[in-house]
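Given as structure tokens, the chain that follows is alone and in the form predicted on its own.
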Amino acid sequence: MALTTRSDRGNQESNSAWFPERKDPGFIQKFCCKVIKAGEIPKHVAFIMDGNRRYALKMNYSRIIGHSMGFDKLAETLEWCLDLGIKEVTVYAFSIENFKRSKKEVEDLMKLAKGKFDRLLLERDKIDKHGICIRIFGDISLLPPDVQVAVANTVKISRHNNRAFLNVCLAYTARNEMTNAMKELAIGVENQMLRPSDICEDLLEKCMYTGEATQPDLIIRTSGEVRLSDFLLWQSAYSCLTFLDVYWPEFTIWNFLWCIIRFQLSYQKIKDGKQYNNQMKEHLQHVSDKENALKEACMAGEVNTNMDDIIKRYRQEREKRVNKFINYLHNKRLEFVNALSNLD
């Protein structure tokens, strides 16, 4: 039997838009969702979508129309999320391991990203009309040239939204993530913007791709694997963790639901594990401000000074120091991605 092929379903990996005409969800799915907002939602949900090659397979479609199809679902679990108020979603595009895939497959994979990204440039006023901003989390200089500016032209056009965030990590893995936030890191004190008592876990966070993004409450992931694949290790410390049997294309709204159950039955303690998580690294910080201003004041000889006066100043300057590293790190990748845009 023959594979179905692209010109067989419409091209329809070209033509998707990523904010379809909406259908009436039917009472059943309206109610539920209703009783589902009468508890916790997850601000922030990650996904997964894995299951696309198996499910072309499953069903004879070559596998382009499996990861078209994936975007598809993508675009209806965002439909979703919009409807129960979950403000940002972090998705698994491409990781960089799947550039070992074949070459026709990576370069099918790279020009369907490319439609996507172009396409989004045509739904401007829907992204402006829900306020989305769209960040991509990885390393783009490993894309296709055309890519890389389609990608930065997304960024451009919606970076100034904020009342609903879309994380798309494309050539991303987490190891990659924490090698490259060590090594800005490393600059920052080399260059003497920063000096290496500054270093910390909350630092190294914001140093990260995701730096400007909150951590995941719930990640989900589907086609039966039970495992991350190095995706968003350090963010998900504290995240729900839900598994399920089903490709991503055949992902539903009560699959949905019933992880978004999941973590409801889960928040209090991952609540209660965060918030000792935050006293903890608050209690470190103090303790190594402290012993750092001491260090200090016994070299310029202030004994006599008050100490915790000598403790805050040396608080305020350590955060002066941190926060204008910040802000250069933002601006280097702001540039970046300017560089790339062909957009005015």
Second form
Amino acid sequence: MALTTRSDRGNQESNSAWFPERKDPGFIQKFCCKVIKAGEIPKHVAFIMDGNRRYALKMNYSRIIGHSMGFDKLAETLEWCLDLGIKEVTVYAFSIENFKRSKKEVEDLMKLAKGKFDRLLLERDKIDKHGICIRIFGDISLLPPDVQVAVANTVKISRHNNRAFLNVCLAYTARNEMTNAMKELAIGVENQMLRPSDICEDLLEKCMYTGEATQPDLIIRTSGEVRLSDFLLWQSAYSCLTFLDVYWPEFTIWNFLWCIIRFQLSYQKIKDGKQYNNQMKEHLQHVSDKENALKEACMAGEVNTNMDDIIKRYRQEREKRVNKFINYLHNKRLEFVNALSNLD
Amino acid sequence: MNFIQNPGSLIDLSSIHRDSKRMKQIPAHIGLVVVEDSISCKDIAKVIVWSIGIGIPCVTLFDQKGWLKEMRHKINQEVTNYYNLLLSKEKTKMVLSCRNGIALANISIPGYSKPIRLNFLSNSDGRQDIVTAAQKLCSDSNFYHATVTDQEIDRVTSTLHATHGFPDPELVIKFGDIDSMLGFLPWQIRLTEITSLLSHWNLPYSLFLNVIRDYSNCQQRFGK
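Given the form predicted on its own, state the structure of the form predicted together with the partner chain.
Then the entire complex follows, led off by the chain already shown.
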């Protein structure tokens, strides 16, 4: 690694690109990626990019330089994902808990975030070239207004893309997300768009910030910590969890490939586990539909109708209600972003 | 005949108690997540008794398909047997009570640690429990009117049935070579330290102790 002084790193702080010029990865790396691709590749990988500050301390840089180098590592990781054919990436950029840090650090991080999102608008052609759709998960209203606008603009200009997805968790915690989803459902019930018995795993999932995303197949956390820290708690229930003892700015392609190998080793058993959960889910739904359909039929005084027909009809009506509600929520969120954005 | 001396047979409750005294912190609630294809009641019972001895007041057992739940009577019996083996002079008092399908065993060991509570969970106590909480809260108009504050998040926590009255597990030991939690208490494992051991079969006490020691030395920053 080249020797640079603190002031050199300071100048590089806010100008680095999301899609920098690529260095040739070299024969060995290309070969290893090919070998890995012979096995199952996760379709969606989530990263807890931990250790920027401890790395900065180790290298005698300031904290904000650590975070900036963390961003550079993110850009490099996105390249590896595109090479490996990983279609969806989620990153834990800023937790609601991080607001408890010193005022200076929070301000610096918000400034860095705004700078990066504004920069994204300049690299619009590259976003479209790769077909990347950028989504933001979190309580955006907690962010400073200028960051909210930058974020809304990014979401708006990349919305039409669908070849790859970059999800950024900003002002996010999983418990906040799940509680918010429950509140949305409460609004639905209050407005008689939904019945409490309509609420099931699938519907609750759709109401989360991650509602339109798939669930991560693989979660990678750097810096040696072995916990989820309120990140995608629901969505990670059947994910492969890997924990690495390197700081995020030091994350290498070899670390990444090792995690993917762990994913491949657990793949079949996790798939079986997911299937078991799906079976249980379907069974519970069927029992609930039957119970509610019969209740409804009794109250309506229907005596002679075939039971299977009653249940089928109830299920169709429930699905119609649920889909209508999901569309309503989707449009509500769309309008929120459009109202924030200052682009045409 | 045992070719390999299981170190677990050399320990007693006094030595476990001494090990406990050297720890900076002991978890208040530990999760034992079994993702293996088969379960040894004897070995699970040993881990439970070691947890009792080291001073962990609350132990949750989990496997996806509910085999541990089905075998809870056998496990409780093995716990008694193993405990009596380790400490033949003191009496154990065990009261088994069932609460809505979650079996609780209240074991009190006078002179050594606080009463321990055992919780047996499976697939239905994870995401589905969160769904049930959502159904309850959505019918409550106070919930609809409130914003997402820490208080509302705590309300969700207290509405969950699987761990009602228990704190969040601070430590999970996952037994098996699958790198996934397979649906274990998604809400409650927000800050839980996750350790993996290859198997609970013939698990030596020394490995268990290492896990507790590592936990005792770890520090969390809580986002700050």
